[in-house]
Amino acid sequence: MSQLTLDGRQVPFEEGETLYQVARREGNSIPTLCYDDRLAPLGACRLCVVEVEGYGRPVASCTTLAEEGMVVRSSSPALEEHRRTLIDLVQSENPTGVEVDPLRGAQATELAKLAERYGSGGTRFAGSTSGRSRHDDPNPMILRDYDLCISCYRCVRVCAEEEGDHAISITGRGFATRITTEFDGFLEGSACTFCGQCVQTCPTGALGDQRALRYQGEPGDLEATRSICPYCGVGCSLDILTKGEKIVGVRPALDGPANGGALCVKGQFAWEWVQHPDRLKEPLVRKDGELVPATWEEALDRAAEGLARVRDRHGRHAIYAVASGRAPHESAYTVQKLVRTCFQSNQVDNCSRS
């Protein structure tokens, strides 16, 4: 394996990889914007640039690959002071003192984070700023509030490179640049699926997860437990966001083995149910016409005997099960020997088949 120096350190990396890639698997924490491992480095914000000795000038070290020898330096009074002088800069963007709500999605607090590392106000370049929120915006999945967009393209690129449907884009120079639609129109009038990648990925919270923030306000610590999605076959992990007892969010695993960080609208949007008031909580069965709670025994005997009525009165043809694809595989083969074991027919289907 070949090996360079690291900040005097000796250390290995495997062909192909980034400078980025080998610092910070070695736990080293270089500061980047524009970076998501989703993506193809683009080494637009400069923050993560470093000293490679021989090297006339710093380089960007998500798009410099690893060579055998270099001696690089991640770190130096000069390196610090033009991070802090670009975090200043991208500040300025910004409204100055704007709390970013961790609701907003998994990385939006990347740059108030930079901030606070580098003493960052955001007044010290105070002048102009560039982007026009879009609060006129009717869908009720995701806030577009570009007042705090600093033009890192991460969402127009996760969009493209990740999701294909290259809804987003940007239009505009210097001041003027700004992320839009086509035609500059809303997001239900545009190529957008709400898959929710571009709210994820994004590092200030200019787009944002609106069902998420609805308990902005909600009492208690904000905790992830990670699970897996219930709404189809392919196991999308993600991490469900709770304070106290209930449910104030849904975010992608960006680890997740079968997603990657993708979720679909549903995963991502539609999870409000869990809690919702009219959700069943208990059995029910209809007596004298009216519903009433009833024992799971009672209400298991009397789906049985509705079974077996029709059986008896219609033939075993007359019966036919749809398992579930949120179900788990051991209630499908459940399901599926009870329709050919109990009423000797092969009428069974899965919602997953397409």
Second form
Amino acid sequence: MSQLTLDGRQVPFEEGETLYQVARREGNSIPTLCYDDRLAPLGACRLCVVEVEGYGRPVASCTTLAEEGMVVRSSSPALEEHRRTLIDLVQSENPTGVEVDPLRGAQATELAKLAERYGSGGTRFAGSTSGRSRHDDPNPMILRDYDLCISCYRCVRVCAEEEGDHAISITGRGFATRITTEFDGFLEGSACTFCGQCVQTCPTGALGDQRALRYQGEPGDLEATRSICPYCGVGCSLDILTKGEKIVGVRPALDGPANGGALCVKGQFAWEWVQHPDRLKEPLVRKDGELVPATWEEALDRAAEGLARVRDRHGRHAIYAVASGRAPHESAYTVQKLVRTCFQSNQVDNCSRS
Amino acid sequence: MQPTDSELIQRWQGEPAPLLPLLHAFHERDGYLSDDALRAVSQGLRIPLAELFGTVSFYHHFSREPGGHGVTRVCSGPICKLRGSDELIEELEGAHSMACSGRCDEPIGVLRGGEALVGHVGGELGAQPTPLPAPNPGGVEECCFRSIRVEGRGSIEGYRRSGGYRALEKARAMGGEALLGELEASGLAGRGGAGFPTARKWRAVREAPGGPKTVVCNADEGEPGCFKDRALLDHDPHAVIEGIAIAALATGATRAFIYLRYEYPWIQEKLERAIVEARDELGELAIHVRRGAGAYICGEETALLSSLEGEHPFPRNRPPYPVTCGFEGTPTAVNNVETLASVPPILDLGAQWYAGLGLAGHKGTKLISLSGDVRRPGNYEVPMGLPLDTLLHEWAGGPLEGRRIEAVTMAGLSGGFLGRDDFDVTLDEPALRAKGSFLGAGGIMVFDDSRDIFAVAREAMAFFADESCGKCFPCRIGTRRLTERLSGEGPTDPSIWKEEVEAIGRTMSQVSACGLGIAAPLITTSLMRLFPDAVDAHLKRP
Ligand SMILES: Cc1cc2nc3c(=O)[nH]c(=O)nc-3n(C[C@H](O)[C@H](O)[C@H](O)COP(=O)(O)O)c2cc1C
Ligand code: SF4
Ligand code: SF4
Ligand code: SF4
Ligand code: FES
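Now that the form predicted on its own has been shown, please provide the structure of the form predicted together with its partner chain.
After this comes the whole thing, all chains and molecules, with the earlier chain placed first.
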């Protein structure tokens, strides 16, 4: 295995690894803003610069491949000064004093954390701001609060490289660069499929999950519970965000084996029905053509009676069960158990299989 | 009859690098790029609509407003500004400004639709041929300009009559290896700015696996104060074509592009005609002319390749370098016009001859575009190592009556300022680098004691801010912040002002992703070093 020197230590690396990957594996916390593991490195933020002996200038570690015998320094007074200047510059292009709620997206507080690490208050290098929010976009899912945008292009890249939608792009140039859709329009009507991946990679909260943001004021600590999306057979891993008893959002698991941080519109945004006031809270049975509240005993008896009648009259193959993707995994399991054991049939399915 | 959408698409669909010419075809047909035109191009070339929409907006000269193609654009480069381009814009109805259009040795450059004109305040606009370089004032032997003044040199007959295509024949007889050896001995290095040894670049392409290999002639000449490539392309197009053919021979390339800046529209026809005339000389080699659409960064070789490929024209990360992974991933030699035009005389007269043209151990010559406050602005071919003083005062006649030269910019704007104490420097990279500057593409703009250097610096930084591609943070934000600080905004306390300007400059020059952001702060650092009084005067606000 090849080796290089990182901050005075010999470290191994594999062919094709970047300096950033090697350093991170070694536990080094090189700051980044335009980096997302899943995307081709762009080399835009320049925070990840490191010094390599024999090179005239620092190089971006995210775009530089490790080479045998390289002597690399990931931190030095000069590097730290560049990083601080870069953080101050990027802070200066946005309004100061904005609190970014972590509900905006999985990585929404990345910039805020770096600003804290480098003690950047957003006042050095003050000048004009670069973002232009699109609060006129009426879509109910993705907040486009570009006042906070730092032009890292992670959203554009994830849309193209991961989702393949190519719905958003870069318009203008230099400081006037903005994130846009075709003809500067709304997301609806563009090629956007509302998978929300742009939201989840955005390091500033410029893109936010509008559904989750409705629960900003909800009291309680934010907790994440790992689960699997029930809607289809892909089986995307996700984290269900809760405050107290309330679901307040869903985030893709960046390390999900089936999805690697991706979700589709259903898994990402279709969860609010769980606590919707229109949901049934008690069993109903039909009496004289009207649905009326009943006890569980009565309702179960009625269902068992009906199913048994069908089986007795038409045979076990007359019964076919489809579990709902909106029901919990445990219910789906119970349904198939019921059909297989009670009705001795394999005629069971789940709407998620489609 | 106007061609239909599908006729235009069919015309370009199967061609290499089709996006720019197809957009130009729609732009010229309709007078702008309509939504429908973008939809048709998106479908025809299978480019996602959002990306096409974004990329079109990157280029200054593509208009999305009806009639935008025909709008009058007036050069507001540093020299035209001194000549009154702001007043000319006022005078001409509906006129806009444009970045330096490469005509600093003429009256103010103006574009109207496909027409390139010149004019001055209170005068008529008119077309004017590119000035021929004056006979060498130092009486020294030249390489690139050696035969440019020969009558009829621009036609293939005239070119052949004055020795043209002899070098190509010789190169064929020598074969690639011997040719590279000869070039190496000549010491020829890139004349587009970076100064990379040409033989080494070509050898790398020759030895790189994969193909088809490609040669790209970089005729984007977007650096303010540079107009030497225009003189070569206009008066000696076959020299450039012969250079491309030799490059193809040396590298094994089977196709070539000339990426021509938008502001030289008439040269496109000239080049295309010359390529047809040279058909027998070129054999299998196909040379395609592609016209840019107004973007200084597209002169940076990797942004140029992105632009050719129809991508968003951001510079690419290196490595891999174009020599292994260039146009559409193939090994590619990108070379400046002057570099390529130097090759035929070098092969014709020999490496020793060329190397011997330089002074004091430096090899060869360099074209300098000299403009501004001197008596005889224009293009000069200087021996490497010529003192700047000699060029300014002897060759170009010195300052105007009653004036004194205060400052010059080097490498167009990218090399920042040199002041009077620096004028003894010799024109070669090591000497200039020792002064904190560089020769680059060889544009030198001269400012005398009637000029406000602080204002020149502000315009220069505004140019870099306008042209920053927006990819990397230090340049995207830094050029803007420096421009603001040179425009009276930013901190009012002079010591904080200076601290900020220095800190931004340090980080830009060290960690920017390409040469634009690396070079831009030379303007502010040299301004503060050479003209501290001018800076202090501007910082003294009520
Ligand atoms: C911002 C920027 C603009 C450039 N513009 C040009 C240009 O207009 N023409 C050119 O030949 N080289 C330009 N270059 C240099 C090219 O990247 C490249 O080095 C050159 O074309 C290589 O050719 P050469 O080796 O023959 O010089 C530019 C570089 C930068 C960073
Ligand atoms: S919206 Fe977010 S992800 Fe997209 S460029 Fe701006 S900061 Fe980056
Ligand atoms: S419905 Fe969407 S988010 Fe859920 S598993 Fe399927 S693809 Fe993943
Ligand atoms: S230095 Fe400027 S022009 Fe070059 S990549 Fe960065 S932003 Fe673009
Ligand atoms: S992480 Fe390397 S440049 Fe942004």
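Quick caveat: nothing in here was measured; it's all calculated off a predicted structure. Rigid core here is just the name for the largest C-alpha set that superposes within 1.5 Å across the two forms. Numbering follows the first chain given and starts at 1.
Fitting the two forms on the rigid core leaves the C-alpha of Q21 displaced by under 2 angstroms between these two forms. With the core superposed, P77 shows a C-alpha displacement below 2 Å between these two forms. Superposition on the rigid core between these two forms places the CA atom of L280 2 Å or more away from its counterpart.
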